[in-house]
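The chain below stands alone and is given as structure tokens, in the form predicted on its own.
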Amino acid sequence: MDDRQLVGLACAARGRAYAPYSGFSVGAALLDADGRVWQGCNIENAAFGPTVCAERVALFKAVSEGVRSFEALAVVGGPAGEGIAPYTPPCGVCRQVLREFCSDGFRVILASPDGSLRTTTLGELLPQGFGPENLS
């Protein structure tokens, strides 16, 4: 699966977002080591605290099915009913949750409305991240 295909799946997942409070819809597509893709969208809640980001939905779906090895994540976001905003990175909580299962070199792909892609790594997004190895 190439990066553009993964972004396309993130865009499709974004279309299923439930974001009545922020009005900002996010979609994610997580590629596992076996080539399967796990999609997620943000799901908001009136109490705000229980809201879950698209990246965590995708990751939790995969982990709940026994997957523990991942290659890349594409994330897109923007105002509901409009096109994507430029380069929507994962929030800090999602970065930390990804760090539980992904290495510093894990690729994160962000898209812009003009079709350009920006690829970064989890290590760049979460420098000196705290992970399972810190508890050994």
Ligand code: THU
Given for the second form:
Amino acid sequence: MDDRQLVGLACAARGRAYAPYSGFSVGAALLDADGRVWQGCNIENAAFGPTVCAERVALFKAVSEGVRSFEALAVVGGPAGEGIAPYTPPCGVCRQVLREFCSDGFRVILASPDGSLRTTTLGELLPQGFGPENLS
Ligand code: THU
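Requested next: the structure of the form predicted in complex with tetrahydrodeoxyuridine (THU) (the form predicted on its own having been shown above).
Expanding to the full complex; the earlier chain stays at the top.
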């Protein structure tokens, strides 16, 4: 599974987004340590607050199936019904949720419409984050 394939799976997940309120559809593909990929899309709600981001859907699917070790995440987003927008990064809440299970070196892959990829890490996205070790 290379980065470009992972982005492709994020794009496929984005096609299943339920985003009637924002009109912004997001897809995520999370690669676990065994090479399995967990896909997620944003799922909005009429009450707005219960909306869940694509990244958390992917992560919660995996964790709920007993998977807790991850290597990389691809995220794509853009106006629903259109191509992707340039480099949609995970929101702050998703960065914190990822921090629970992923190391600073966990790779996050973003994509642009021209096919360029940008790779960053959770450590760069959430420096000095609060994690499980802070409670011990
Ligand atoms: N969204 C995500 O799915 N992931 C992010 O990291 C950023 C935001 C969703 C939430 C909402 O459904 C829409 O994008 C607009 O904020």
